[in-house]
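Here you get one chain, nothing else, as structure tokens; it is the form predicted alone.
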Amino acid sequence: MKATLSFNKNNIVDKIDRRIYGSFIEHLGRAVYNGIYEPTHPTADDMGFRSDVIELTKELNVPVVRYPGGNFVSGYNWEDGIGDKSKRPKKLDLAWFSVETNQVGIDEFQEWAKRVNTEVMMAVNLGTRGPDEARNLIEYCNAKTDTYYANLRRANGFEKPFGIKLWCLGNEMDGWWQICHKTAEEYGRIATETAKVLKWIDPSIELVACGSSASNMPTFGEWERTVLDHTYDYVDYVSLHCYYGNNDNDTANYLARAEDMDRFIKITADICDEIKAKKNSDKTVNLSFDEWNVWYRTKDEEKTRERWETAPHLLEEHYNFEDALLVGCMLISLQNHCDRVKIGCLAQLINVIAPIMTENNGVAWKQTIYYPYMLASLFGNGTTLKSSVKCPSYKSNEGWDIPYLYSSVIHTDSDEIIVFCVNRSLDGDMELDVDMSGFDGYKLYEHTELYSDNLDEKNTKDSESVKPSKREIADKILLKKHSWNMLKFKK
């Protein structure tokens, strides 16, 4: 099979916003206890924080991490997680029923953040709380003044404000299972009031209103529309959640899930710059796509579990190599939307649908899905270029044509240009001839492959069998059946 991919050193979609490799731990399963935060572990440091994990996430390079939640932050008091840990209560957690014990909140989190080189994006509880348990906590968190909350955080020992700039006004409001559901009416006014607040405390802030959770929902569409009427001159982005799995297991279809990411991606921007026609403004609200993963095997296992455990195993998805496969497409397709999605957040980090797997007072490894999510925020940053594919394709079970060649290209600002490539085809290896218009005397010096032949294929605690590699150059650029690959051209 033969395949063209074709760009232009003028053409280009916008420079990517690093945000978009961000990530996202909830109190949820062992993403907390026993994955960040493991006092008893012999990698623990001064906080009770593994040194383990935290060089695994350093050497991801996540820009942000979202925090407290998800399902969790929408019946979250943010008071129970501050202040002397013998005091802290332990409360039923009615998103993943669970206990929550609250030795670990925003004062050791922000701490945490710091340690791995990344910053917080604050989510508030607009579930079951309200604009006014928001306002205290964006005061404990980022004022400087004389006053209660700011007060409070200086007497538990941070004289500093933390500085959080990104705040997510709530989590899937629009979903029946989150606590305290709203219609699109009751957010978008709460989310309004509360970003007022917000902002009159700290003008430097970037807020993100809460869009659909999936491109399925019923709702997906009229809810964006209510929502920004009510909240655009207040908000900067507007989330989008997904979620892909290989449930009927069809391969071929499931690589393809990338262009349902696309397509959620393009309607969702087109209903911002509608409310943005509708109102007149000159402002343009982008997307944070705060949630997404692969995640389907693990789905329903908490209707079955015993409740109310401290930090039980739940959702540790055990990825395979076919996983890894659409995480790359997923974020290419991040990459290729670069000019209106400036965060994202891959869910989970630690534990619960994570690259980074631990055990108990034992090692920390790495998940298949670790590797081109690692690959594209070391390497996938400067200006998107906009390019074409020719190749041939094949149908999705929606009808959809779908290109065996799955590609993004990164002008970097060292004038380097890096690409990031999939083969979807299942049995046939591919020949790629790249035509880079305004970049002569490029030449390819760096392929970095990620394959297995079994796509079943797991890394384990005790061996990791599936890795990065690199090939020899030759005078033909072949990307093997089913692979992923970055290519590094220089002058």
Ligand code: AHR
Second form
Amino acid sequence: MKATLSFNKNNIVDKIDRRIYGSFIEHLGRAVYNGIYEPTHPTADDMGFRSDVIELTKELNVPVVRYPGGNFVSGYNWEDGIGDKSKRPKKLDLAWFSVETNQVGIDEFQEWAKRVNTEVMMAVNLGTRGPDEARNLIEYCNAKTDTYYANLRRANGFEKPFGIKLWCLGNEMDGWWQICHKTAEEYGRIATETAKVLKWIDPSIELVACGSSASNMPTFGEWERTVLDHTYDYVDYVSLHCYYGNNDNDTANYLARAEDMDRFIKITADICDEIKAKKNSDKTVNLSFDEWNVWYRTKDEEKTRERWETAPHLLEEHYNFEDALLVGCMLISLQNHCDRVKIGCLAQLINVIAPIMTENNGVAWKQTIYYPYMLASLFGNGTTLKSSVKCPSYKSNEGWDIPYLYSSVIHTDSDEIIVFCVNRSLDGDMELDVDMSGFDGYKLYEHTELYSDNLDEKNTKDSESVKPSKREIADKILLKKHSWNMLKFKK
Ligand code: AHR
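Next up, can you give the form predicted in complex with the ligand of this protein, since the form predicted alone came first?
What follows is the whole complex; the chain from before opens it.
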């Protein structure tokens, strides 16, 4: 099969905001406890953080990590997780039917974030709580004043404010499963009032309002309209979440989910602009895709498992090669929509639907999805160019036309061209012709490929069979059947 990818130097989408390569850590399963934090582990540092996990996280170059939830945040009392560890209460977590020990809280997490060179994206509880607790939390984290919560932070050993710049107004408040789920009206009101007090305390912050938990939520569209009608003047972003899975063992249709993500982004951005027009506003509200990933094998496990354990094995999706292909496609979707998507969080980072796995008291290892995420984060920086693809296509189950080639083109600040592309054909290699206008004399100098003959191939703690390799540069660019590729061109 032949494909042509065309682009032009002057035809740009936008500069990529590096925060699209963010991630997420929730108090859920073994993400925090026995994930980032395991004081008895042989690699534990002075604060009980696993150094092996810190190293693997640093390799990913994650710009921002959302915390502490997720569904967990809607029942969380942040004050439980500060101060003397021996006095912190153990509590029932109703989001994941687990026991939360509170041995890690915001003090420890912001310290871990520093150690992995990332920023915290903080979510506040708008389930069981509201503006009062949120304003106290931001005073604790960001205030320089001689006032109660800022002084409490100092008393806990942190003279300097944490300076957290990005705040989420609750989590998935449109979902029936959320602790204290709300209607769009109820949420729109509480989000607005919370936004006001947070920005009064720290005007330098940016705020994310909850959009829909999935594109197939029955309220999708109306939820955004109502919430934005209330919050438009006070927030900077609206969130999107999506998780896909190959539930029907139909890989072609599974790889076409990237088009669903494209569509979800486009519709949400259009709704933001509809409200902008309605309000005759000069301000643009952008998108925070703050939960996205593959998640389906472990979706129903909470129905059968034991309740009220601490750090249970939960949502430990074991990713295979085709999952890495879809994750690669989802990153391409974020890159191609960088004019509207300014934040993205791969959900999640450690153990829970995650690229990094740990064994209690044992090794840390990389899942298949680690690699497309790492390579996009390391090399997918610069300006996305508008590109067009000519190649054969197939039909998704919705009847959409799905071109076999799915790609993004990035012009880096060091004047290189990076193409990320997936050949979605399950049985045919692809010969790729690149037609680049305005880049005379540019040549392909590196071709990195992620490929396995077996779509179900997985990495384990003992063997890493799915990992990138370099292809030899030849006259023609060949993209193997069902492969993810990164092509680098320079003059
Ligand atoms: O990431 C796992 C869960 O998925 C989060 O807690 C929630 O926000 C979403 O439903």
